[in-house]
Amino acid sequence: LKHYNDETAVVFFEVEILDAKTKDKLCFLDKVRPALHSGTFYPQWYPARQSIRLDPKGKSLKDEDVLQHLPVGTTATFYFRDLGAQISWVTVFLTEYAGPLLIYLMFYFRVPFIYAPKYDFTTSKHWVVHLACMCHSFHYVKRLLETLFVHRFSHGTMPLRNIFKNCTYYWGFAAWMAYYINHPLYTPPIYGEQQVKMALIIFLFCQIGNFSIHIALRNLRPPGSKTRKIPYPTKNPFTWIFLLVSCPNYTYELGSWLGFTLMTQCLPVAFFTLVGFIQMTVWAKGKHRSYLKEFRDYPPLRSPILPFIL
């Protein structure tokens, strides 16, 4: 806990820190002032790695929680849990998004050892293959730029193991999709140019919508804060979907990949879209429940990800 040199404080606390698993005593702090920060409870680990709780199986205390406002007496017992090695969200996002961008381009340019030697550094004769490469690259360049300049994260870090899990998912699917889309034997969509153009419109519309939602969410949180507010539609028409959906960024993301699936008519893309939809639905339901729990005046008409359906 971080000590604040507030000379007006008259109430001191005794704080005991126990291991959340073994219940062993880790440390005892005497004459602790009322305002504390969990980062200096157990200085053996850096703050992001620590979870301080009132109950061994309870939720972690927030960094901004003040000791005198917690449901404890002047003799308080807290439980410590090591969250393991941590890594910043920005690092994870940049790594998991840069991979698909580069991997896809390797297949697009048909670098050696991917296809038969006679196809090395050749290009596809189908214009939809080139369009698909531009759309896929645009999507991940957009994600990289949003990570650097748009997103504001409520948590600075995540477990280090997540980078391996996330990269396996994104990099693996990118390779699988790119292999078939850029394959010399690839065949264009059955309905030809009309199908591709319709898919492109869907893709671009949803990409703009997704970006608009990210900007709206960014504007809800002042720089350096962890403030949570109810997102509402803005003057941007792409944000009006907030009237019906709690997480329209996922709705637009789903639409983008449905458009890409229609454009390429490729089974691995369809499977990636399905898996992504399932995962985003889990995230959306979690955020929707969090909104309902935190805000009593939360709009009742909203669904997590699909209006009136899901």
Given for the second form:
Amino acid sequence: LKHYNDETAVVFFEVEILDAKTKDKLCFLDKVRPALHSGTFYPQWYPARQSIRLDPKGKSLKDEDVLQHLPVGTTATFYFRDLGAQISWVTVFLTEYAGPLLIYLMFYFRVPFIYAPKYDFTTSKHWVVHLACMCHSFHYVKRLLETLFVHRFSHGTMPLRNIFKNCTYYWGFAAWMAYYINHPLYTPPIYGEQQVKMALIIFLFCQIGNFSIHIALRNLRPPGSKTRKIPYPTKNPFTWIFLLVSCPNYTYELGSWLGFTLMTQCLPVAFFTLVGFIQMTVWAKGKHRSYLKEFRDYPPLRSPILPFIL
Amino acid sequence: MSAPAMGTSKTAPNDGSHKKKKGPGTLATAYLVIYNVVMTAGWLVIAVGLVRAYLTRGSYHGLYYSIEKPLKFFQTGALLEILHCAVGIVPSSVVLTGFQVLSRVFLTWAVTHSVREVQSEDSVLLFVVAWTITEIIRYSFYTFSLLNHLPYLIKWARYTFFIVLYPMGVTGELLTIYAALPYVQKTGLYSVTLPNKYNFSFDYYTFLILTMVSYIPLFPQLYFHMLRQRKKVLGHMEEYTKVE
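Next block, the form predicted in complex with the partner chain, ref. the form predicted on its own:
Expanding to the full complex; the earlier chain stays at the top.
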């Protein structure tokens, strides 16, 4: 269907949108300009909930995709899917990180109804407990600040139910760990000062490392953009790990929690580290795979999360 | 809720779905047939053992002891089913299957075996009978399905008996756990207290209570899921002949 206006020959598109599940025709647009962005179609649901795709089972088109550049004829058929209620990534991150920060402090200050009443508002006599509180708090403050000032998110939103799932995980584990570390019957590490000092070095090293990677990843991406590039080592030695690993932010995160486990010698912390490691490995493998798919010249020496191993 | 572990496996070819079933290879099918035949036989042994013991003693009490060993062996053997899902020769969810098998194994070993005093309780007989009938039907269902020759009777039994057996089994399980509570509290079984060098504690008594509480949301969900499955599978009665 070609229409011409007076000055230049512009090819207009026809667009029909079908429901991805029922294949019902939802709407039909004619005289669509080729430069129309795919993110503006269906008015009833706000854009973040809309998933428009070329194939009912395929991936969503991006907001920036332009009609003219998509592999469609002049009559384009798109499939629509309602992604459900959405919430912004920033909101989720702030909520899930603020929780552990505050919850841990409640246990540290031995707020009433947690331990026996005679311990209310007392503090632990072990200096490692104070150090652990500082490290744990520092970790989550760092995460909150990174969420606000460092990270550049690819997606604006995620499904609403994620916030309940994520908060249960973070807040639940924080409470479980904090309960034992700040307990009146807490037992300090077997190898005493040596063990705690070693653990602190590992923890700080990995915190700096993790931060360095976040900065390096941010610098790959100009402000407001969602481009993806291969990350490479920079002048910062903490980023040289990019030579061996695709997702060193996860590697350093694992290291931080191993340090914290060593510092507190607390089995629930070890569990938390293990579960986090499993989840991060799944994410790292996925990220590694998409790097390999997207970039022909991706460095072959790199592993997803652990050099040479995983 | 581990009483009849039904309704989640999709090995039935006549599910009412129109998807093409990919299915396991010939070797895997042969192995699965053997596995399911052996399990059917095992639970039949338990059934026969129960009946014989009842006839010999003349009472319901203490029948657990007469089938203790085969019960432990064949119920524990079901752990293989998690492997089958993980490897992919059975198209069920690893998580769902794992959850069901592990809860059965938990009841067999961590409650009934570990707390000697509950072994003579009648509630044990309640869930053992429920499990036995369920498993005989379930494993023969799988066997016939794999051989592509499923008698309607077996399919009907699988999707009908659970209506009674499931609540019966759940009742037996809950009563047994409840009976174990005082002994666990008294002896501190499987419990760890502070202080210790791992800075960890675990109260098995509280854990058992939480387990009982978890039945409240889980049991109705599973029960209604199976009722829905029943409607889906048996609802097309007019379309199918008696023998597939």
